[in-house]
Amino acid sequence: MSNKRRLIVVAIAFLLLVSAFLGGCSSSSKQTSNSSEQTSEKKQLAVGIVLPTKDEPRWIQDETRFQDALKNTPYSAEILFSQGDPAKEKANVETLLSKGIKVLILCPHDANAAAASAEAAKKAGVKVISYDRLILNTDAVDYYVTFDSVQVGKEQGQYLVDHATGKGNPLYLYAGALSDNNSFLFFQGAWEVLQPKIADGTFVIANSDKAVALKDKKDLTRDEMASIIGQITTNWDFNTAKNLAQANLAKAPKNLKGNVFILAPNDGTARSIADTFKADPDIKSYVITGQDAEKPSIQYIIDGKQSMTVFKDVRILVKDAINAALTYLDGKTPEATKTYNNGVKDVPSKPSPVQVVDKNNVKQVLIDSGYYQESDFTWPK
């Protein structure tokens, strides 16, 4: 064979080898792609989650953690936000039901209005988990995932009591929304602790004549709480909280200013209220509560602008909600240690623990646990 012909044969053989190699890679790539598609297809949309709003850091945190919690399960979830609108909330639930979900995790904006959504889910054979806030006046709620909301209020009230000395300390009361059952539970817990100290003169209520009229009664009915909350509601809105605080201070005589104590229901409203009180020249100092351990409020605590927050580890609550959902998907019933009456039935629950955070333990509780990074905040030098 001539050298020329030998070179041609070698070249053809080389091209055939390359072609075979590329074909194999293409086949492998196809197999990988098909495998990936099959893995994706195996992830069944089984859980629908409806949260109140994207406008508060708390719910954005929940969204991220819900997504993370389902990563190593055979199920996926779709998360929708209602933006404080009961009609949108209902539409969100209907959208999820149309997609064939098996479990609905719903944090209601309006606890009563959400009953219709829960009932639609029950009619579709879907298990309903009321998340963080209890859906009221329906038997369609299967389980309630919550922190111990009464204990949250007790911790807030106790913090104010522990930092008060003498008699006649001005006490400003603020609460969440009347439409949110948690507002009543938080206030109930706080009132149980504060009332004896109001009755003995340690505190003087500065901004609610309804509360003053009931100052000698430790156990309030829901209607009595509603009458007080109606006067002091922030509606969980920062601007409403600010405007209410401004109106309260504008009416308050100087003897109800000076060194004051403030029951604020959550971190967002606490920051608005704190800024308002700080701007009043007749306020010498304030002790103010909060809850949720939001990043901006942790910075406020570090800076001395907010006194405390009640830390509710959202990682635990999300985990509890997903575990309950997975239990239902396995055809079983989640563990319950307590029930909450929603006006129609006693809803089973297993409340998650809460913890007080202030400047003395903020690093230990929130940084050392990995909940936040130390670099997320500016620390005093």
Ligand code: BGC
Second form
Amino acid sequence: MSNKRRLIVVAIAFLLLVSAFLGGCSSSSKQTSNSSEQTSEKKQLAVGIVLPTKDEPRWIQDETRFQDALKNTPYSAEILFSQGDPAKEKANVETLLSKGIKVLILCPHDANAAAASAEAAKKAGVKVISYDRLILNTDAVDYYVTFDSVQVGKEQGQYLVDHATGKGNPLYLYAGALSDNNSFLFFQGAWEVLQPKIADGTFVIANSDKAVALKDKKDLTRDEMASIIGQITTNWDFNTAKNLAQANLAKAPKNLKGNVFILAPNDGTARSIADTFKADPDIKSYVITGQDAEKPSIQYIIDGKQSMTVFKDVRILVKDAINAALTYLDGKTPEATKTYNNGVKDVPSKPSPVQVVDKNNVKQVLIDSGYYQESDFTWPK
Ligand code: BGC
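Go ahead and give the structure of the form predicted together with beta-D-glucopyranose (BGC), now that the form predicted alone is out.
Full complex below, order starting with the chain above.
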């Protein structure tokens, strides 16, 4: 064989080898894409979850617990945050609807504004689960997953009552956002317990003349509650809470300082209100409530800077939400034990219990149960 011929044979052999190699690759890539199609069929996006904000540890807890719980379902889900903006919330819902979700789990920033999103979902044949906060004034809500929010308020009120002795104890009232139906439920529960103790002189309201004017009325109408909440709202915002507490303290006479009692609606606002009260030289001691068992507040409780929190085990709420979604995906209706009226409809629900945590049981309830790790906190030596 001439050199030229040998070169041609080697070149042909090389080309054959390359084409055999490429052929092998493309068939294996077909296999891969087939199997990933199967996976995506199995893990089809079925559930869309929209949470109110990443700025509060409470909703990060929910995100984490959703991610943990979703690992064990045959469906995939996407979680989007609205950052306290109803327009972003609506856009999030539209994005999820366009991706073909079958169930929407929505925790509304603004209960009334969210009705439009629920209606868009209903129109698309998507089941709507209101998560933690009730969507108001629409019949497009199928189910409500919640804790017993009136009980949350009762526990907060009861804690203050249990720690007060004698008469004339200054009581500072704070509430959540008017746009959140829960703010009304929490306040309703707290008022039920506090009102008789305000009426009998155990407490003296220090920062709301609207509440003073209604002090002899146990069952308040929604409008009456709105008038009080409007005066004492934190808007679920740390800075608003701090500014309001500062303004209240600046106005308060000395006889409404000393040893005081503070109804703070949740942990985030409790920490900023507590810090503000602590900084006032005329405040000798305070008892302050909270809710959510947020990690920073658990540290505050251990350090004696926040008196209590109401633990709402987010794992239960997430489990209830996912179970309800799976039930709908199965063509069935989730179990209900109670209804909540949203202004238009009695929405079926199965509220979960809550638990008071203070320095006496914090270890047992939150660490021994595995909810948090002991190493998440600094403990007294
Ligand atoms: C939730 C609370 C939360 C608050 C502020 C309420 O609707 O139930 O757990 O602290 O919103 O985000």
